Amino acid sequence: MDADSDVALDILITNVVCVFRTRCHLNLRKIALEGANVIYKRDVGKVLMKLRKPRITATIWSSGKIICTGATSEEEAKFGARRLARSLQKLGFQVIFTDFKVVNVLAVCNMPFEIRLPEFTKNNRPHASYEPELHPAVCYRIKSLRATLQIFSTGSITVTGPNVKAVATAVEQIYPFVFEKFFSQIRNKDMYIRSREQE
C-alpha cells in the first residue's frame, strides 16, 4: 500500500459562491415589494432573494452586483444566477447577464484514516499551522492554488478554493503528506508489536 496507488476519495462540494452583474441600476424597494421570497435589508442597502430550484440565496445591491451562495456545483451556480437574472427581468429591469464568475468553493473530504496533527504540522511548516487552543484543525495553505485546507485529526478535511478544479487539485496534493504520516504510524505500531512478541 502506497500513496501513489489509486484511492477513490469522495469530495463533497457544499457551497459554491458566484458573482455576476446586471449592467443596470436595481430599485431595491421595487424588488422587495414585487419580488417573491425576498428580505429587504434597508439599513445595509441590499435585498436577499431565495430560489428553490436550485436552492440558492442571492444578495442583491442597487448597483447591479449580485452574489449567489448555496449551489453545490459550478453548473448549478450558473443556472441559478441565470434564473435570478430572469426573475429580475420579469420585474421590469433591463438586466443583461454579464461578468459571471465563481469566486469561492467550499468542499469536504474524508480520509480513510486518522491524522496526528502535531507531527503533521511539524513536518509541513511553513505551509501548516496548528493552534489547538484556538481551533481543533491544522490550517494548511497552498498559495499556488489559492486554496486553504482545514485538516482534522479524524481525517476530515475542509477545503476552500477559487474553483472546483483548485479544490480537487488541493486534495490530490495533500493526500501523499497525510498518507505518509499514517503509514509511518502503522509501521511504528508493527515494529512495537514485533518487539513485544520477541520479548
Contents of the next structure:
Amino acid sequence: MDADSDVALDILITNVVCVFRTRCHLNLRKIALEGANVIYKRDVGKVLMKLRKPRITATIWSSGKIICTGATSEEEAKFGARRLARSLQKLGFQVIFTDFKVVNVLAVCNMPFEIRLPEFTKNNRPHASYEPELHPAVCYRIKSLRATLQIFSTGSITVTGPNVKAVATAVEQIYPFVFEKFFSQIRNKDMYIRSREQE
Amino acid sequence: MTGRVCRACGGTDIELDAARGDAVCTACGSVLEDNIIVSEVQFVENSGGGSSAVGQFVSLDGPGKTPTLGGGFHVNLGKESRAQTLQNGRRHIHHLGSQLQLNQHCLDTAFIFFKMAANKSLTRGRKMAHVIAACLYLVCRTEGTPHMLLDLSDLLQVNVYVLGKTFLLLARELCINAPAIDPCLYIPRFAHLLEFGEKNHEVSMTALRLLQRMKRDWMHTGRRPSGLCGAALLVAARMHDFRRTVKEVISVVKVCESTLRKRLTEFEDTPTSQLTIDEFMKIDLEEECDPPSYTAGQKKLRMKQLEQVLSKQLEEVEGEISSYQDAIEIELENSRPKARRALVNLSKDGSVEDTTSSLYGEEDAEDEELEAAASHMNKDFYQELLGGGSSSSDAIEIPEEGGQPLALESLLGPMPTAASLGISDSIRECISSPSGDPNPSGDGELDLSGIDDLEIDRYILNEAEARVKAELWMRENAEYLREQREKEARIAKEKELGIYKEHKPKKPCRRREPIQASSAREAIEKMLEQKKISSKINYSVLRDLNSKGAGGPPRDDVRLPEKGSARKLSWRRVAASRSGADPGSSVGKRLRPLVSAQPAKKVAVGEAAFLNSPALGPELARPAAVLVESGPVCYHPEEVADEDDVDEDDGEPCVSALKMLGSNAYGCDGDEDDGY
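I would like to compare: after the form predicted on its own, may I see the structure of the form predicted in complex with the partner chain?
The next block holds the full complex; its first chain is the one shown before.
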C-alpha cells in the first residue's frame, strides 16, 4: 500500500538535440546548390539539411557550427552527426568532427492515473509553478539536474534535461510526489464512500 | 566642545550659541564663526496667522530633492540612476494601478516589489512596462483581487504570454508564492458586468455552486478560470430566467466562443447536469468525475482499439475477395490458348520467385494474404508486359473495373522502386559492420565506421540537378533578392549624391577608455579631442580657466586667435564647460548642439572679423547668425568687446534663457536685460 511499488514506466525519448563543430568555414551557397535535401535560409544565414536515415534535421552555419535535432537516442544523434560531417566532407570541405555535445533531451512519460495540479503545486511550492491562465501544465524545475518537467492533469509528463540519464533520474524523483497525490485521493475517496455506506 | 583655539588670543574657551549661530571666544571676545548652520526647528508665520515649521520632507528613497536654482528644468537631474528608476517606477505603478482601480495599499506593496526587483537587477534588459505590470499582477494575486493578466495586457497592448513570462520570473526570483487563482474570485466581477440587477446576488451564488461542482468534477485543472466562470455564469443566468447570449458572456469574460461551448459540453457530460434546478440547489452528488481530458484520452484509446479490430476484420474480408479473384483468374487462364499460357507460366514462375525472394528476403514473414495479393498483382503486371495485346488486357479487365490496368501500373510503379530502396537499405544494414564507438579521445578525426558512402553520395546532386535547384531557389526567394538589389542600388545612388548616411545596425556603445590625465586641463583637452566637438578650441583659454579657478571670466587672458569666430567658440565652449558643472547639466547639452552647428557656419562666416562681418544675420534667427550681427551694435567700448559679444549673443531671444544661465556664471547680469 506504499508508494514504493516498482512500476515500469515507459519513458519515450522523442528528441535529442546536439551540437558539434567542423572547425572550418563552410560555404553555405555551395552546400545549398549541391545538397539534395537542403533548405537555404539566406536572410538568417543558415542551411537546413535533413537526413533520412537517422531522421534528423541539422542547422548549418557558415562558421562551422552545426546543431542537430530530431534524433531519438544519444547514439543515433552521434551517428547522424557523423553522417552529416561525412556528407559535408564529400562536398569538398575540410571537415573535422570536434566538440560533439548532447545539449538537450526531450522525453515523454505517461502515468496511468490523473494528477491533481493545484494540490500538487501547493505541496511543492518552490519548485512547482502553475499558471492556469498561461499553460495547462505545472512546471516543475529540478535545479540539481537542470531538468524541467511539465506535468499535465491527464498524467502525462514531458521532461527536458541535459542528457538521458538526468531525464530518467528526474522521472524517478517526481514519481513519489505525483503518486502520493493520486493515492491520497483514492484513499480519501475510499474512506468517504465507506463512511457513507455506514450511514 | 572640541578643542578649538581662538585665532586672536589662543584661548580654548569657545562658546557656541546655537540660537544665534555664533562661535565666540570668551577670553578676547572675537567672533570665530558666524552663521553656523543650525539644526533647530524654525517657525514661520503664514498668511492665516498660524505658524508652520520651516523645512522640506525628504523621502527615504534616494538622496532627496536638491533645491535647484533657476526653476528646476528636469526633476530627475542630479540624482543617481537608481533613484531615477525607482521614481519612474513609482509613477508608472500609480498610473497603471489607478486604471485598474487598485487601492493605495496595493500600490504601495507593488512599489515594494518593484524596489526588490530593482535591487536584484531584474529590471535590466526588460521593458519597464513589463516589469511594472508583473509587479502589479503579483500584488493582485497576493491580495486576491479579481484582476486577470489579460486585463493588464489589454491596458498595455502586450502579448499576455510575454507578460506571463516576466511575471513567473519575478515570482521565482523574489521567492513570492502567488496563491493559485480561484475562479470563484471572478464571479462577482463578471456578474456585475453582466448586469443582473437586483438578482445579482442570487445569480452569483448559483454560479458559485456550479463552480464548486465543476471543481469537484475536475473540470478546472489546467483550464483558464475565466472560461469556467463564463460557463457557470451562463448557466446560472439561464436558471434565473435571464437571457444572456453566449456573445454577451464572452465579451465580458474574454474567452473564445468555442471554449465556452466546450466547457458547457463537458459540464453536460457530468451527472450533475441531469438534475433539475431545485434538485441541484439541494442535493450534492457524491461521486466525482474524471477530468475531461482524461476521459478524452481514454476515448481515444478505445477508438484505437476498435480501429484495430475493424482493420483485422477488413483484412480477412479482403483476403476472401482476393481468393475469389484468384479463382476467377485461374478459370480465365484455362480458357486461353496454351502457347501463351506456357510462356506466361514460365515468366510468371520466374518473376514470382524473384520478387518474393527479394521482397521478403530477410524480413519477417508477412501476412499470407498480403503475399498472395502481392504475387497476384505481380502476376498481372508481368502478364500485361508480355501479353501486350488486347487479350491480356481483357483478362485483367474482367476481374476489375475499366481503368484499372493503368491504376495497377501506377500502383506498381512506385512499388518496385520503394521496394528496391527498402531492399538496398536492409541489405546494406546486414553487410555493413555495426557502428562501433568512435575514438573516445575525440581527436577530431571523423570515424567512418557505419557510414555508408553510397547513400551519402545520393545526397549530393549532380550538375543538372544543381542548376535546376538553383533556379528553383531563385524563384522562391525572388522577393528577398529583389529587396537586396534595391537596397544596394539605393545606397549606390546616395553615395553618388553624397548624402549617403550609413545606417549601421545599432552597435552597443563602445566604452571608451577612461581618460588618463594628470590635471583637469589635460582631461578637458583629451575629452574634447575624443568628442570631436571642435578642433578650433582655444586651449590657452582653457589653461587659464584652470588657473583662475571658478572665478570671473578670463577676460584678461584672451588672446586674439587666428580666426575671429573661434573666440566666439571658445566663449561658448567655456560657457558650456562651466555650466556643465552646475546641476543644470542639460543646459550644457543644449549648448553643445549650438557649438557643433557653428563649425558648419564657419565657412560662411569666413575670415572676416566679426565686428565688420556683413549682416547675414537678419534672416537667420539662429544663434550662429548672432556671430555676424555684432556689427550694428558698435557703441560699446572696445575693451569690453568680448563682453559685448557675449551680450549680443544674449540679446537673441532664442538663447536668452540659455545665456542667462551662462552669463549668471560670469556674474555680468545687469546688461543683458537691457540688451534686447
